[in-house]
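As a starting point, one isolated chain is supplied in structure tokens, in the form predicted on its own.
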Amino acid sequence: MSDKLPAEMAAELVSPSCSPPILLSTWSFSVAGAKLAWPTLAAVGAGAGGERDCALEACLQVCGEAERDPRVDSVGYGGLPDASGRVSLDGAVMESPSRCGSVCGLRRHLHPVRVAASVMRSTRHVMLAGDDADRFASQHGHLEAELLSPEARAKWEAWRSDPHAVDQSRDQAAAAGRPTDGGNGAIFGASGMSDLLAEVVTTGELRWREHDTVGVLTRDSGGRLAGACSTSGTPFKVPGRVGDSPIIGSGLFVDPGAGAATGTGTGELIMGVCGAHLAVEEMRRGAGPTEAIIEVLRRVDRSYSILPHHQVAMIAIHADGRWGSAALRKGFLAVIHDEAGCRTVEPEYVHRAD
């Protein structure tokens, strides 16, 4: 089946409006891949007619540098396994409610937001899951790679044989806001974080660091939105553990003619609610993009018992360009990229002291 979209899905894809590139993405790790991708965005002009797909390469591009990285460890290679040792990763991408693409439980193959493009261009369907969705990748020319790096494998050990061990469940240390593995903060070691590890350990990002998504937002000067989130999922999960990052509607979300947003954290959370939904269909009302991730963030609130280890944020852009985050507690960071540089910035609403 062709990639090509007709004439009227091909307009559904562009915002009312033009303004220059914006480039929004989860967690000071993702600066480096911000870097890298940032070319690809740019180069978009707003007369590029058939450059309709390079809003979402961007995305891609950004999660393509976290899932090498063996030092961030929520995602791709460096991730931390489920509870029996293996590493499963999920992902979505997704320009429009017509054009998206998904996958979960991949356990063969490096890059599930690649995997979900190939799932959008070339099938009718959304979502692919388990050894079918690898076995999909094979025949659509995606490489088979070892998923499991030495230091997370080691990580699954220790978790093994310790119940204090690094987990989002269980470690109370983690929970409290104090480093569990003398400061180091693996997931915040990525290539090119050695500038902003200050930054990093005074806004309390450490705390978040074993279980997080990267979500990444494209905004190009033509006006198109793309959205893309890759990760491992929950460290030490239940096997067949599936979060909100694969699914379209709850960590993420894009509508041309209202804005797009992603979420991190913890997952449940954000199914429960629909959350990207519903920041997305608070722009659509009115509402800016922080204040429609205000909304997400009191939906959780009223929803749930909030424990110690759970987190909620979010970035959204609106269809006109604005962008806004928002997270439940401290210690989120997110990272903007536009023609003034590369820079990671606090969430403009916290909704919790604790």
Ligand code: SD4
The other form holds:
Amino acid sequence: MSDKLPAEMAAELVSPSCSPPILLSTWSFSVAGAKLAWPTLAAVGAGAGGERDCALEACLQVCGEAERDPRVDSVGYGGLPDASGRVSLDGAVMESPSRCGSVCGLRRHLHPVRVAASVMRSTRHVMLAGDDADRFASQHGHLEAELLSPEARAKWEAWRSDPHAVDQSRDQAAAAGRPTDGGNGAIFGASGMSDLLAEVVTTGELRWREHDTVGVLTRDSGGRLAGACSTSGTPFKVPGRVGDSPIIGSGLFVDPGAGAATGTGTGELIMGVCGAHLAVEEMRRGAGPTEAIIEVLRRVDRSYSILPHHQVAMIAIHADGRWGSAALRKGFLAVIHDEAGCRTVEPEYVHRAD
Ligand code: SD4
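Next up, the form predicted together with this ligand, please; the one we just looked at was the form predicted on its own.
Now the full complex is given, and it begins with the chain already shown.
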């Protein structure tokens, strides 16, 4: 039961303009989820009652597909574990500043975005963490699940026995490559691209060392915006590490009056500039969606020493229905599903040539 949304606030979830629905998501592995979720989004009739949550439900369905797919080793089951060999999942959902929820460090539940939605709908809080978040999930009817797949475990074992691997549990990355500002850190393992996932990766898409959040934004035909993102975070991370994805304003931000944005890539870079919030605020000030992301990328580039393994990519939908994507480096693909169908698209802008 929600006690968080007074009836008078419902109006703020509806942007004035009506136009065809759009579903925008990160990485080609979200194609299956986008196709699955499209009917949920497309069924929303403009101005019809009782459909307020369909834009969000479509986001949850896209994330759910990636979370279930063992080939996606950066989200849900099959996600690569932390340095201690345990998987932890983060996720967030958002419809507006007064309608958002997130969880981080789930170790026993497969669908962080569904749990985040329960936090949003059933509590007065925004974010739950760790063991208590898992307990909350169980109490709210979410089934427990094994998160570590045999393939992910094998990769962790290979990482652990590789003398050249960066040992994140002792943060030797700092000595190896941390920039002088002591900021973002070189915290990625030495493992390469997953052979399994390579089969489904579209030409032109480079996965960024297995750290690929599924981020989804929707705008229904009534102009309602929603967003969600789900990740297992950086592979072999220091246990307890949390990235941008579950942090409202960093990995995800939605404001019905301005727009919606979500990101993927090196969370530490996105967090330092409050990436998703910055993109939405740029749109509020008049920028188009791609232009708004470009400002985020410029800010990232100015604020950090960018290392070869770093990537930041974002997608955004303006409140008026325009959408866009941009990335710090090449190798990112977005997925757009509109009335013309579902397709992967290159970002409109890539910030760096290297
Ligand atoms: C994180 N941003 O935890 C997430 C991981 C990711 O593309 O996106 N990867 O930092």
